[in-house]
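To begin, one chain is listed below as C-alpha cells, in the form predicted on its own.
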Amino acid sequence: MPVQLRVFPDTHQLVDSVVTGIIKAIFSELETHNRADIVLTGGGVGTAVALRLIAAIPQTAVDWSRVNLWWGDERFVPISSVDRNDVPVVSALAELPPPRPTLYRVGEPSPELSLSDSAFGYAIDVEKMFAQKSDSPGFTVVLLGLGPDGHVASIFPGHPSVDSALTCLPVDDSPKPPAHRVSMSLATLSNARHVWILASGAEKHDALDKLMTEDIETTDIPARGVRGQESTIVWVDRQAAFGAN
C-alpha cells in the first residue's frame, strides 16, 4: 500500500486533523473490538497531537475506557522527570473526570529496575494486548515524529537496532539525549492498522524528502521501516514539505 503524505499550511492544522483522525479510527475500532490501542509520540508536534486528543475528550460520545494509550519510545528517566514524553499528558489526564483512557507507563530507574528490565517489562503488556488482539492489527493508530536524521521513536540510522525483532528496546547510546530510552522496534510499531507520521518545521524538509524517496534503506532513514497494515500517512506542514521558502 503506497504511503501517503498530507500537507497542511500550519502546524496547527496538520494537528486537528490528525486529532480528528484518531478519533475517527477509535470509533471505528471500537465497533468490532472490545478496545482501541493508541501509540503516541513526544516532541513539539507529538506532544501537541496528544494534548489536543485529550482535551477533545469530553466533546466525544467515544467510551474511553476502552481505550490505551501507548508510547512509542520513553526516556529511562525518573517517572516525575521533564524529560519524559508522558509527563504533559500525565497532568492533561488527571484533569479529566472519568471515564478516561489507560496510560501505559515505561518504568522508571531504580535499584530493581534497570533499563533492560523496563523494556521486558513493557514488551510483556504489548504481547498480552496483541495477544487479545490475534485477529486484528494490535494498534489501532501508531503516531510516530520523523527526526531531522529520520529516525523515529529511539531507532536511529545506522543502529543495529533497526533490523531487531525484539517486542521493545532497550536503548543504552541515543545519539539524542538522553541516552537511554526504552522503543518499541520498528516491527513492533508496524503490527497496526494506521502508521501515522509527523514532522513540522523547515528542519524536517530534508528527512522528509528522503523518505518520500523510493532507494533510500531503513538503515538510513528507519521511518521507512515502519508501515501500517491499512494506512501510512505522513502528516506535514508547508514548512516540513518545501523547506524555509
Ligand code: 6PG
Second form
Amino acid sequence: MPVQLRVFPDTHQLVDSVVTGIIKAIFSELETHNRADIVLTGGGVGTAVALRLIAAIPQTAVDWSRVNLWWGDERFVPISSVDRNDVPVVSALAELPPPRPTLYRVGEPSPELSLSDSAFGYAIDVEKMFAQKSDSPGFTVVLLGLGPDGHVASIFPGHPSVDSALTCLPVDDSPKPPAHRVSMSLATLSNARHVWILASGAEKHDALDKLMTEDIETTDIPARGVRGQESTIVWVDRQAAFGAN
Ligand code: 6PG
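Switching forms now, from the form predicted on its own to the form predicted together with the ligand, please provide the structure.
Starting with the chain above, the whole complex follows.
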C-alpha cells in the first residue's frame, strides 16, 4: 500500500486532523474488538497530538477504559525526569475524571531494573496484547515523530537496531541524548492498522524528501521501515513539505 502524504498549512491544523483521525480509528476498532491500542510519540508535534487527544477525551463518546496508550520509545531515565517522553501525558491524564485510558510506561532505571530488563518487561506487555488480538493488527494507530536524520522511535540511521527482531529493544548508544533508551522495533511498530508519521518544521524537509524516495534503504531512513496494514500516512506542515519558513 503506497505511503500517503498530507500537507497542512500549519502545525495546529495538522495536530487537529491527526487527533480527529485517531478518535475515528478508536471508534472503528471498538466496534469489533474489546480494546483499542494507540502508540504515542515524543517530540514537539507528537506531544502536541497526545495532549490534544487527552483534552478531547471528556467531550468524546468513547469508552476510554477500553483504550490503551503506549510509547513507541522512552528515554531510560527516572520516572520523575522531565527528559522522559511520557511526563506531560501522565500529568494531563491525572487531571481527567474516569473513565481514563490505561497508560503503559517503560520502567525506570533502578538497582533492580537494568536497561535490558526494562525493554524485556515492556516487550512482555506488548506481546500479551498482541496475543489477545491474534485475529487483527495489534495496534490501532502508531504515531511516530520523524527526526531530522530520519529516525523514528529510538531506531537511528545506520544502527543495527534497524534490523532488530526483538519486540522491544534496549538502546545503549543513542546518537541523540540521552544514550539509554527502550524502543519498539520497526517490526513491532508495523503490527498496526495505521502508521502515521508526523513532521513539522523546515528542519524535517530533507528527511521527508528521503522518506518519500523509493530507492532509499531503511538503514538510511528508518522511517521507511514502518508500514501500517490499512494506512501509512505522513502528516506534515508546509515548512516540512517545502523546506522554508
Ligand atoms: C526522543 C523523541 C524523538 C522525537 C523525534 C521528533 O525520544 O528523543 O521522542 O524521537 O520523537 O526526534 O521530534 P520533534 O517532533 O520534536 O522534532
